[in-house]
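Below you'll find only one chain, the form predicted on its own, shown as structure tokens.
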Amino acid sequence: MWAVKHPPASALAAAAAADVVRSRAAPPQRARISTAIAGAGKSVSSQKPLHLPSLDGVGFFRAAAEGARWRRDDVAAGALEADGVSLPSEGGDAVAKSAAAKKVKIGIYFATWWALNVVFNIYNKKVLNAYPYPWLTSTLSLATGSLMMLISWATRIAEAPKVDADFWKVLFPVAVAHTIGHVAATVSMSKVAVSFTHIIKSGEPAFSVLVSRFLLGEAFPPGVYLSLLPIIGGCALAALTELNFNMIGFMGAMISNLAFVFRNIFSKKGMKGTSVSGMNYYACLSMMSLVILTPFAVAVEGPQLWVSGWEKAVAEIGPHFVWWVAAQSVFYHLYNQVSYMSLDEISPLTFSIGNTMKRISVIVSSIIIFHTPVQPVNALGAAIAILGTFIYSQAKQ
């Protein structure tokens, strides 16, 4: 007879615990745990070796053996955790925390973006109602943003970008399109209600598809083309039923749409391969747009109109008018800066959806604050256009 000697229970538990800790740290080597545990449990002292035929190669017995090994590992792991021994995690908690932190960050970006845009549109409309010089107000917005970024770079609050002549060369067409779109939108808001301007500007996806299709030869899925029907129909319905319709205001919004489409196209080409952050990219864009816009603003309106209009506005509004001008200039830069910064963190689809929700917040808030009269048919047209924009953002993906 062979005398079988079993190891002490404490030694068996220690061996199992050590093997499980190693298995959790390196999952691919789990088979070694079973070998170690099985070896610890089958220590045999005898005069002759004991030979048993292996059944691991047989399908049924191999599955049973594997199941037994997994069960032994899990039992040992449970024993460790019951004794207060912590096992190394596989990174699941870290991934979950990282995803949650990113969602919070994106939520903050969106909330800040929408809030700044709403405040800008309110103060911008107040300024234009008292001081109808959109070319100057557009110039002041770009000048204020450029000054803010120069101070940030000089004081090292933000790291200055490292750019060369090629960067500015590629940025030039982007700046031209940005300047046209910015001035056209401001001219539009000086003639019509803020809500109407943004309803028309919600038709920007239609311009994007048409330009990309006929000028760039880009093809889209059928769903994208179908999504243009509610966009175009909703904008047309809103325009036809607008109580304070103005052709200059309408054309300004349409030109702004077309200009911003080209700006986005040029931006995609210009930002490829560059290490400039979204915040610094928009800062450089503002500076170049300021250089482009200033001579045109002087030629179209001129200092004489600006001075006389300023004196009249201050006399009618009081010192608050100066605050309105400063606020609209600062908030214009901030909301655009945040939107460009958000592009570094989110996908184009998420950004497009966020932009649609931004227009809704601006339209609703401006109607409430300025007591804009809205007919039910006009509201229906706005809702259809915005819904079409949302469908477009989904279909494009």
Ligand code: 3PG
Second form
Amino acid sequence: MWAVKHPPASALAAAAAADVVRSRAAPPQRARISTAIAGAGKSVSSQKPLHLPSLDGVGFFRAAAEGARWRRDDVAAGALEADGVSLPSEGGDAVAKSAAAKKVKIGIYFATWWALNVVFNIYNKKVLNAYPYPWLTSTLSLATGSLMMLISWATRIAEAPKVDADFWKVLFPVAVAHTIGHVAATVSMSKVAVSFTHIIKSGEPAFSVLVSRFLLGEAFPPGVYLSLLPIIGGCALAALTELNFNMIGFMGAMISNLAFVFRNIFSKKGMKGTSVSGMNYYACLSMMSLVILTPFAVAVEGPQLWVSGWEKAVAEIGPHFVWWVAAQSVFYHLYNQVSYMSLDEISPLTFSIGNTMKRISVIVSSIIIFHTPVQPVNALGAAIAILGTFIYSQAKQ
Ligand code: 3PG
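Mind sharing the form predicted together with 3-phosphoglyceric acid (3PG)? What's above is the form predicted on its own.
Following is the full complex, with the preceding chain placed first.
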């Protein structure tokens, strides 16, 4: 069977399998597989195959960033599910075995990515509750990641990328948008429940479509526009019924959505042809964002507030507060790194579905851990918005 009817489970399986086959197969094999898919599609199912979209929407920035490595020419080739497609007999067994092994690997990446993200969000909120200086904590996250990568390169745990001045020039607008999106999300989480920030962040595809349509003149199939109704409607319902609504928290999440859309667009335009790995690309992005953010963090909050706030937090929480800060910083880098590593293996569509599922894990776990009060109508709004992002993923194929 080809198409994804039930996005959460089957979309991942289908897209992951497709990614697996494409990435393992040599170019001539990929061509044969595509032909096989095209032929098989007619007899196996009349449903639309899972085409992988162009790069935008939820988390698509990372896809764009890895444009060259993700075999753009494969993106339109269509996809197949692991259990439904007869691969060409020549080498078919080997490809199938390889596909199964890689499916397991992707499953492990996804589970790790979500788990790290949940831990980051919990420590991030614990830190912000005791120490409400989001500009500093955002800066520390980037600084920690940068340091970890510099050490990895120096000790040759990871190979340093070979990048030139042009690479950094092209990275600059991406880093500006990344910095704004990161700090805005952290400011949001300092003002509202983690779950609320992520519900609003699940509306990122709506921003993507609106910016692409009205600023870039890009047209989409009607299904994409229709999918915006549940996304916008669900987010609006969740915002209107949020018990601890705060305008700065709401606007922070909205600005983060907008910034990440521009990040996608800049990276989509700029990253064509790069051969830097996902892990190293994210490391360079962290470093440039750190340089951009630091002066603003000093100007907006500054050392005086940071020092007095620190003393207060340590007095309230105890000396182990420093470990909370370390945990939020380290886990921020790790979850992003694993998401980039996943993207060396998967398509943008698989990533976007995984990212939406990640938000569900964060929303549910943070509600449980922080005892966030949720009214049924509020939960309904969140569910509608998230369902909308799945519909969007499908309509965008
Ligand atoms: C950030 O601080 O950059 C945001 O929390 C990012 O959130 P996301 O990776 O879930 O979009």
